[in-house]
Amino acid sequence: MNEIDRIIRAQALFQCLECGKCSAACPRRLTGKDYSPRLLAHKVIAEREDEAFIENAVWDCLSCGMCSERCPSGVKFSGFILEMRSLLAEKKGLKGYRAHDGAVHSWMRMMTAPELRQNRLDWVPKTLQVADSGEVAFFVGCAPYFDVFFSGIDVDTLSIAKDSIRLLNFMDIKPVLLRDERCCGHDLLWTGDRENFERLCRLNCETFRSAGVREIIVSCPECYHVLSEHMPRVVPGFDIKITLLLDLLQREMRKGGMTFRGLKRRVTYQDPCRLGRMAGRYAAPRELLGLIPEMRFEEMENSGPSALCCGNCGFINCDAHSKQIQVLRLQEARATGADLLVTACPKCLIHLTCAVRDPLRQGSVKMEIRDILSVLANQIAWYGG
């Protein structure tokens, strides 16, 4: 059995009924791109000689997981895309179209240098309580880099990290921040660079273990996806607990340990793909937002498992079709009557903010976009407050 046959069997492509539900729901196709998950599955199984089609289609996928969610027979299409990209990158050197000239992927590869020395903590204000050592750490991720790289669109991703730590402090958690933490490698993984992704996993694991960390709290869905799902596959015996901050807040909320100040806004929520369809976290964000008095929450036409993605993943496929997906999503948000769009992923924040600022739209999709953790941190009622 060759490698492609193994991937087909592992990801259940033979179970495809060619019903077309995946293609009908695919965001790429909905915006007019000639793309079909069903046809790609057929080509790989029955017309493998059409290499050009297969190679282009593998890289055109957004890996949003909508096709897998709609599939009635359990085809693991996102897993198929992930494995095929790794295979094509290794065997043929294919990398797909990388947005921003691959700058994001370049800084991730730079972090694979074992001798790399960083100072990632200059942004930490004195008002936050953090520890130099301990068993519980907060994983910051690429927020410090995003803030610099995307400064032109005024995206404050570092505020998500700061507000996450504020929320942890509220719960009497003083997390360790690791000076030599590296990127989780999500974008390298999903663009097929498995060698450097696995190197990042091992280096991060060494950093965690050297610091005596036994639990890592993360706020970014992509970091959570990598650390909880892929890190154990790369590092044998990986036994560090990975906790999603939203889960922690939900547990605290259910104990009655938090209250919020009122916010007179009409709000809608964007489900990130890695948090929703890949991690199944739909309830926690909505339950937490529901605690804020005076807030009116409105669901978009497509929400939960049916939510449209932000049009990009791993900083590839940033094209006119991706932009149209973002515009469609913003139009859905505005149709609710909401004046605030809340999401839970820094990538959604970046991509949707970019679309909002498109001068060709002349403000037609303009609305405020904020991360849910920042909303919660700003509205939480501190002791005596």
Contents of the next structure:
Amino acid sequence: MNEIDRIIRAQALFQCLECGKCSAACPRRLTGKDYSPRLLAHKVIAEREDEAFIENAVWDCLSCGMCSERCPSGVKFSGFILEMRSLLAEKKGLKGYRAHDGAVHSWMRMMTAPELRQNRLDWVPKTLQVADSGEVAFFVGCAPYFDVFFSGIDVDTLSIAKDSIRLLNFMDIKPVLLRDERCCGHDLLWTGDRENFERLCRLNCETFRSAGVREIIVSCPECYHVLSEHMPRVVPGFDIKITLLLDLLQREMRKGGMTFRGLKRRVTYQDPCRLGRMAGRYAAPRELLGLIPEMRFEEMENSGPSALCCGNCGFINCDAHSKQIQVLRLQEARATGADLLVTACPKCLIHLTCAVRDPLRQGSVKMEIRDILSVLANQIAWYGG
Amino acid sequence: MRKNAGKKRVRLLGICCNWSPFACYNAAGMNRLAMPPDFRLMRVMCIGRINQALILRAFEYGADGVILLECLDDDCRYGPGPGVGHENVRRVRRLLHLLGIDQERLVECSFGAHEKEVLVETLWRFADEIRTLGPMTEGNVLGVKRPAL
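Please could you give me the other form, the form predicted in complex with its partner chain, since above is the form predicted alone?
Following is the full complex, with the preceding chain placed first.
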């Protein structure tokens, strides 16, 4: 069977009713880009000779998953895009405009060298308690790299890692930090570089196993998406437990004993696509934020399963439409009357901060943006303490 | 023969601004000054055009050492070029350190338009330093198969 036919079957594209709800909801479309998931599905089924259209459209998707969310007949559109990108990249090379000239993908590919000995843990302050060996590890991910690369726009991704470890320490967990862990490879996977993605998976698995780790706590939704969903497919028999820090926090808070100090802010929340639509975690962040006293929580017009994308995914195809999506999102956030936008993904933080700082907007979408873990780590306290 | 000439061969890349440094490089060539072997020059209109990604890419594709040849800070034909170069080198060096790659493998140097001898001397010193550090590793380096020298 033709490989494209196989993908169409596997991702249920034949179930498409051509109702067009996907295209009506697509954030790309929303900002006026000539891009339509419905038309792509039609072309790939009925007019496959239009290769130029199909190839362009496959690389244009933001993979935010809004189309799959809206689809009444269960077409797995994100899965289709993912498989098509791997297939096209293998046949015709990597396409899609790489944001930041592909620097992010560059260092990810450099990490596929087995002999690499990274210095990725120089930032760990003495105030944080980490263990040299143990069964529970914390996956730092690309935070130290983003911290350097994006220092020009004042995005402090390392503070998310620090605050995550602070929260773990507060719950009496001393996580192991792995010096030789690699990037999870999310961005390589979603930009079609399957070969190097699988290399990273295997190297990471080796690192986890040789460190004797049984459980890995993850703060980034993209790392969680890859480690929990794709890792077991790439590495058969991958049996290390992957825990999302937000889930862990939610469980521990329910046990009692911990509380949050008050925060007099009006707050709204951006659902990251990998956490919300792909992992179904809508309630955990809201429940945790809801426990903070004195804080007013406002939902944006589009929230939960309808949350608008932060404008970019996997660092490809950042263009004027991406910027427009970010501006729309920030305008929605400001319309709630909130003065603090909380998100749960470092990529949302980076992309939305970029839009806030856009000189052309002259500060009209200015807003403080912070990661949920940083907010929680600053407010957490012992009950009665 | 220069010292270290017998050491292992390394891949050297010079990213060279079209103005002062390239004038030096050109003059050095006209004067038949000897250049280090295995040195490749990439000429760009201004070092301000080079970003973190392009420097990283050189290492990804197998360079053992990269030198940015810039104009003096006040000589830039476009204005901010050398300043952009300094900032990018500072950041990429930190990224290289994170990756466990020796920061000394990335160097920047500024030249006036008449300093051909200084430029050649700098290139030899750079080549010697990288040879002392040695090639990163043989064969499959940094995820990319390197072609034979």
